[in-house]
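Have a look below at one chain only, the form predicted alone, in structure tokens format.
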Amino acid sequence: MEKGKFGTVNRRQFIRGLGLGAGLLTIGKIDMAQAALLPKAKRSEKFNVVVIGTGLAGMAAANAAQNAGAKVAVLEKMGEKGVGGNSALAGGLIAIPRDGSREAKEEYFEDFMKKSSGKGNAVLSRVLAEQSLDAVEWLKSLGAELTAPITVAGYRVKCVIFKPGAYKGMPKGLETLRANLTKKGGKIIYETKAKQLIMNEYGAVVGVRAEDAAGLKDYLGDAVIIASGGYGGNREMLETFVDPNADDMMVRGVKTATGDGLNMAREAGAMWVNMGGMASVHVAAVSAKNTAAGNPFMAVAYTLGINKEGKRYVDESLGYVANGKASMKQPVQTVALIFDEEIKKQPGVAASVKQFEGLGIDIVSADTISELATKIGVSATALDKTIADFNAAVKDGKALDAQPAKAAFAYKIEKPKFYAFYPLSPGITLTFGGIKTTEKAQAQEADGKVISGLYASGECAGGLYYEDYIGGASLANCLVMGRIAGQQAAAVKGSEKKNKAKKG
């Protein structure tokens, strides 16, 4: 540690100051240690908690902090018509245990970890298992309307959905949370882009320097919560961290999710986790007519995925993300999901058919397999053989001898009419990499040290999921960890933060 007239400066601040030419400056009575390229802001405003982002994580955090007595400001870089980030485009499913029993919570935890190939964050997965049911009840207390729990196919968990249903309910739910916040005195500041975190001489985060139409303004607080989403809209980050060709994929989410919060946190010393390779992104095969909602995710497990060669290419029972990632490797990255009249009656398939019809996206139909093959642009001979071979392998709801094998939800394709969700191509839904956090949503440095006053929740917090997640798990993360971040941030006081930083 280096001591001088500016007080104690840690190594991170000293190096950043040298590297970027910034030094120590003073705003009011607070000494700021910054690595800023930006000049000093001439305007400032003081709050208890400053939240960055208006998605479900941000709104859960803001409402939780406000309910705990904090004066809250939420910064949103978009205008009022562009609020909500990826949450506004989400299906609206929130994964919960089937009931409040210990057994149900263990099953929830086990299924979450299995879906992430055992490489997800076990500590955070346990938090979701323990708190998601209570968080949903809290959400209802704020006025959000949710459906009765329904089963998530293939897993021992259930989910609730924002009313009136998938995709349609999420914008309404977010609007309810925004209205609840502002009605009680919270402030949402639109068209204001957070540019950097402000840190004091003890290494604690004490605000956000933001830019609006009038220039720079500092939003000071006892704590800052980053809930600004991931980096699915940042082509440079996708190409650098995910795959050299990832920047060519469709972006299903908002193109404004450009990793702003991740970059600010890293400048403050936070570590990024799970940023590397295809395991760090969520991919789905979707219709180009509506990349956000044109995802037949509830149907995938029951259907057969067919590529342009008329062949199967994935175990469809693994779900829509496994299908989406596999579709990237198929000829011209275009696939079909086919099913027959009997399979159409399955609840998940029926729901996806209704979803596509509501969106005005055509579902291909035919009286014969050969006719269906022609309509989806594949060889009738090849598709006939693929279907015949698969049907011969179906036994007791499985097709273990098929190529590739199908471990569950295997039904013969044999009763007209025949249908296909087509054409579908891969698109990035969201990113799994982000800021390393504790179970209390505290941002951490690489050595595990907590950065005092800094919290992160939602998609910008990394490491919870790896490779894939159960449907509804992303919003469960946003809700539970956003609420925790808000509660924790509201409890931080300036003096407490200073003392914690000293001890840290």
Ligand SMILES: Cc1cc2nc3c(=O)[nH]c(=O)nc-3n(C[C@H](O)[C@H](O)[C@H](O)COP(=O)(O)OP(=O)(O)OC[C@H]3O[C@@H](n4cnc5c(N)ncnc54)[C@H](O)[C@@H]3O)c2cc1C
Second form
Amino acid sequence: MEKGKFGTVNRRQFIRGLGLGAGLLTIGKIDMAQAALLPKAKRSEKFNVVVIGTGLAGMAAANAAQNAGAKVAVLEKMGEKGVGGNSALAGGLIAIPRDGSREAKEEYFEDFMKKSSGKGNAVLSRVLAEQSLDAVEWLKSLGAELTAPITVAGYRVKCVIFKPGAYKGMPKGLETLRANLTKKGGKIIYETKAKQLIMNEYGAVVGVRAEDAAGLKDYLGDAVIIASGGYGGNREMLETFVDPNADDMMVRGVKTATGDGLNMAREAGAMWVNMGGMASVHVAAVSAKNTAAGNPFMAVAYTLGINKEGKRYVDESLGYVANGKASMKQPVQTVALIFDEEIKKQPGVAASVKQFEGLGIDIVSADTISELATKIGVSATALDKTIADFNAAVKDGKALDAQPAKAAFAYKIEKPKFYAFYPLSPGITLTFGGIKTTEKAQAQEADGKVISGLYASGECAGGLYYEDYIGGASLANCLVMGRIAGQQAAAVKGSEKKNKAKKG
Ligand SMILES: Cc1cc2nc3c(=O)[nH]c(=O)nc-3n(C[C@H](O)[C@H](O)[C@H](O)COP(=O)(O)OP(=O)(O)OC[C@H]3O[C@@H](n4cnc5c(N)ncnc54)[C@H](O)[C@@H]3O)c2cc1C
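So that was the form predicted alone. Now I'd like the form predicted in complex with this ligand, please.
And the full complex, kicking off with our chain again.
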């Protein structure tokens, strides 16, 4: 918010008031690609591989590089208390094929492509389908503890979760990976913000210029891995690339996810992919009481989404991202997910109820539909009609004649008590756009040429998803592509850097 002589206005109102919206947004884009050049640092230190970020992608990359014999440094702009970025507050679900069979891997690949409307990166989706099971075993070999695979309604893929379970296990899992790294000599350097990539005369990346309390320091390496997360905490980028109104949306993740790595890579010539509009973000309808963990994602498919007019607004069987995006278009952006005593027994619903209870977030309950309507602030007549129409349309687990149709998981709402996750409002979970990479995690220029010595993995790398997303896919991406980036980066030798300016 900016305060001026006209009172308090937010940046969007300010821009609109000037009638300059589009122009300023364009200027913003140009400015982001042009950073001031920093002077050469007086201090420097040499490693084989320099990693930016201590989230799951950074930790997977650093451990893999170290296991391959590299001397590794990880730069983290936060202090030890703020370590781990969005990975530290994630649900902890990692998407894997249901087993190691060819058929299961094909299903995983197909589900990824289907969820991203066929516009996700097929090459990277294939890598995840082939390698995520193995990567999970590798993670366990590093000491991380994971649950047995669970099913999330609507997906053929399964998910393992960092123990003890959803929204609880990530800090411990990441701590294990940090301990594993440092025990073997790897360095994590806190309160050190990567500012710029250092390039040699052949256009290869040979280090990172970073800033700490004492000023600038150059961390030189044969290769650099950007694993600095997304841009959900960068209001300017959200407003510019996602939607002029996106600066008003709740952001579920850390404010420090400011797209630093995307901007550094772009200055070094890398291309960005999937940076346009709402297809480039993940949105979930969550409780404002806990925007991170107050997400009944496992329940969505079984419930009925109800807006403030007492009407349904989405095919709930499409899952929690489709619901989240649809919730943005509903009156006052507030919705309820309703269910009855029978539906409450479904494992996904029971798990979400338990999750909310554990967080101390009330679940609305009522003996009658009218009472439920009153408690969720909608007309009882409207809600009665919506439920009656829906119940009449339920046939063989579908409600194809309902408005809107529900393609699966359709159960009649008829057995008291009646319940609602309410109020829920849309929040951005993660950003889908980012640095274009190859299947070896090499950063690429617009013409496909790889930037020698530069790798990107995790949320900062873009294009894997488009519009929607499979739950657990981002941590699977961090793990698989982080590990690949680490292995690849460790194999780069200083002497090879001179002739690396070739097509990838
Ligand atoms: C509430 C919530 C729940 C989620 N649940 C799941 C889930 O269950 N499953 C799933 O697959 N995905 C989930 N996601 C998405 C997933 O957590 C993220 O996409 C993923 O953790 C990103 O990991 P990362 O390693 O790429 O980046 P991050 O984990 O964000 O780590 C990036 C790190 O880089 C550091 N950094 C940034 N810039 C610099 C710089 N200039 N210099 C030095 N350091 C820097 C940051 O401080 C941070 O520590 C969830 C997201 C949220 C917000």
